[in-house]
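Single chain ahead, written as structure tokens, the form predicted on its own.
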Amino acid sequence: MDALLALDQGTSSSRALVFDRSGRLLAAAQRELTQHFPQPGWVEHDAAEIWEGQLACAREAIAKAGVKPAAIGITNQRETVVLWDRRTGQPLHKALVWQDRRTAEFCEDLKRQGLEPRIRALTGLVLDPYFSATKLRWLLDHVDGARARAERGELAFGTVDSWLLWKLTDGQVHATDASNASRTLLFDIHRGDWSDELLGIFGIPRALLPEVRPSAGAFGTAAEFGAPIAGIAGDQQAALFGQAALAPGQAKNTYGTGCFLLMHTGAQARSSAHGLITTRAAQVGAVPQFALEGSVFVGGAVVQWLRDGLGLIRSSAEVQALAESVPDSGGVTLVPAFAGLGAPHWRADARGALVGLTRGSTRGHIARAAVESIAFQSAELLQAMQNDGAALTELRVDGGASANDLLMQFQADLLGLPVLRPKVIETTALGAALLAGIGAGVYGSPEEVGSIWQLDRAFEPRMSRDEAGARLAQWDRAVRQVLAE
């Protein structure tokens, strides 16, 4: 059996999933990942915990499936920065997570210097703490001796895919793929290489950087599992691939810790005038692939906040029932700008707000407002894409929160478009597995894997466009209140 192992290292957990050649899930294992918040706006992970948890999951999933994988694919939380010692393989500091905002002032300094237009022209990205370069700069400036050691070539930088690849190959391979490289603010997406100009702007020694390769191909061998690592892609690009969105104009939205709406634009980099970013999509072969992307920083994480911050629910699974205990949000709107606002606003200084409360507001109204906030933020992204000239006719969805029928129906209602949920909603892991399958020769082409996608349920719009417009206007008023503060 051509079994494929996907290592899916996310923000809130590490997981391993085994698929057969037809894309059927054979086994899975998961470990929750500890979140560290040393200061307001700072978010860190323990890179050693990431590795140990991911390795344990891989062992468990393979044992459950009872098969030996023909190939391994890696997909990962993007932008998160790991800095480690090349000789010992030990991290020098906790990983700085994509949500971390500690470099906001440095980003503002670069903007005041007038550097953002040039940076955006080379990278397709906005100048924001979300991306990797300023986080890496912070580590080099704040970890004792790190900059000097980096310049001597003693240290290695990587996003989480590079860190896992290094560990799986016992330190033999320091590489990444184009989709992850394009999230660092250091990669020229047009030339397909690290940019000396950008390295100079951010003060990053080139000796730190991994080799950049296509997303499907030979990355090395995982010694413990005796299998080639043959596919790597950042989580959202992997999900785009797993959704069989392989042609220009096809789009997907992933409902995870954050929400990420990507539209494939083919071999052409397409710029946005409405707050979206241009990024590399998963690359098979020599021809680069691109996508437009909008990022919501707090999507499913708002449910964790209801559980851990407010104590309104005991488990995340309870949120749909609590939200459905009321017919609507009762005028309550939650703007979950806990880590600033991402696309299309890009306001690192924004903070969350709960507005429209009355004496009659209940736990149910707050829960419903929290669920609806995920759909509202995603609707803003789709509107930005449409304003950029994208003519979308449907939206494919995945990620843990896409299992919430209330959320998916509300999303279709706001958008006025069918929302299509596939039978396998683990499309991030599936995309990594399929890329590995192509890289290892299990599949002959992307077109061959495209037939694996199957529809589970289509959510058709039910709400009138007038009502949807009124609800979106209510959301817009709440967001403007947040941005005015």
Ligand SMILES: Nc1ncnc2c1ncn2[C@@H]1O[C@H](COP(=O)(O)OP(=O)(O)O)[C@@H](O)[C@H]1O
Contents of the next structure:
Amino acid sequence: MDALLALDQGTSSSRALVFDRSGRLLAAAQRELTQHFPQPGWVEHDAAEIWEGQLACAREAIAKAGVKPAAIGITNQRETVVLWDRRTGQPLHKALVWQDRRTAEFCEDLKRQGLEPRIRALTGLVLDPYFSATKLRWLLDHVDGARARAERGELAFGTVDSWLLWKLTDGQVHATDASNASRTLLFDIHRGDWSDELLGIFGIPRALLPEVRPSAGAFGTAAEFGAPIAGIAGDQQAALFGQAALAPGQAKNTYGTGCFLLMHTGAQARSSAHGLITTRAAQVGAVPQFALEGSVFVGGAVVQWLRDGLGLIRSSAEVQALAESVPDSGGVTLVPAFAGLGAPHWRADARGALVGLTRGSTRGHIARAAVESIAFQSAELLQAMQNDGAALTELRVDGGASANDLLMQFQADLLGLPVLRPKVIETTALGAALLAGIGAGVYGSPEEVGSIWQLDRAFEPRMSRDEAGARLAQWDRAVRQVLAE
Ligand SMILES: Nc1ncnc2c1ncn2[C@@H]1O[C@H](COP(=O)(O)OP(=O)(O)O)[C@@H](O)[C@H]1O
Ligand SMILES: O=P(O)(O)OC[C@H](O)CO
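Next up, the form predicted together with this ligand in place of the form predicted on its own?
Now the complete complex, all chains and molecules, led by this one.
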């Protein structure tokens, strides 16, 4: 049997999943990842914990499935920066996570120098701390001796895929795929190569960078599992692939730590006039693929905050029952701008707000407002995409928080569109497994994997458009309040 092992290194947890060639899940293992918040606006992960947790999950999933994988696919939280010593394989610092805002002032400096339009033209991205380049520069400037060592070629930079690939191949391979490279602010998405101009702007030595390859193909061998690593893609691009959204105009929204709405635009890079970014989609073969993306920084993470920050619930899954304990949010709106606001506002300095409280407000209302905030932010992304001319007739969804029926129904209600949840909501992992299967020759073509997608449940809109409009207007008012501060 051709089993495919997917390593899904997310922001909240590391997971390993084993699928058979028909996309059926054979076994899974998961480890939650420690979040470090050393200062307000800073978010770090321990790169050693990422590796050890991911390896432990892979071993456990393979043991449970009782098979040897034919190929391994890696998919990962994107933009997060790992800097390590090529000789010892030791990280020089904790990984700076995509949600980390410490470089906001540096981004503002570059904007004041008028560099954003040029950077945007080359990368498809906006100047925001979200992306890797300014985080990497911060490490080079703040870790003793790092810049000189980087210039001497002693250090390696990688997004989390590169870090895992390096560890899995015992330091033999330093590479990434185009979808991950396109999140760094250092990669020219049109030419498909690192850009010397961008390296100059951000002060990054080229010697640090991994080689960039298509998303399916031979990346190296993981000796421990006796299998080739044959697929790599950033988690949102992997999810787009796993949703069988392979053709221009097809879209998905993933509800994980953040929310990410991506629409495939084929071999054409399309730019947005409404706050979305242009990114590389997973690439099979030589022809680059593109997507339009809206990125929300705090999606399911707002539920983690209810759990860990406020202690309102003990597990994320409990939020649905608590939110359903009240008929509506009672006029309470939560804008979870805990890591600034991403698309379509791009305000690194924004802070969160809880508005509309009365003496009658309860934990239930706050939980409901938290769940609704995930759908409101996603609705803003879809609106931006429609304003850019996308004609979406349905939305495919996935990710941990898409298990929440209340959230999915509210999402359909706000959008006035059917929300389609597939049987496998671990679409990110499935996408990575399918890319690996293509890369290792288990499947003949991407089209062959398209037939694997199966519907679990369609959420049809039930709310009147008037009511949805009123709710969206209430959200809009709260966001404007946050942006005005
Ligand atoms: N039933 C639920 N309702 C709302 N949010 C949930 C639910 N279950 C999990 N989540 C949230 O989903 C996120 C985990 O989703 P996942 O896809 O595993 O994320 P990631 O890939 O970012 O690690 C967490 O932020 C968690 O709080
Ligand atoms: O960890 P996730 O699944 O929320 O994804 C994180 C994104 O890749 C950040 O761009």
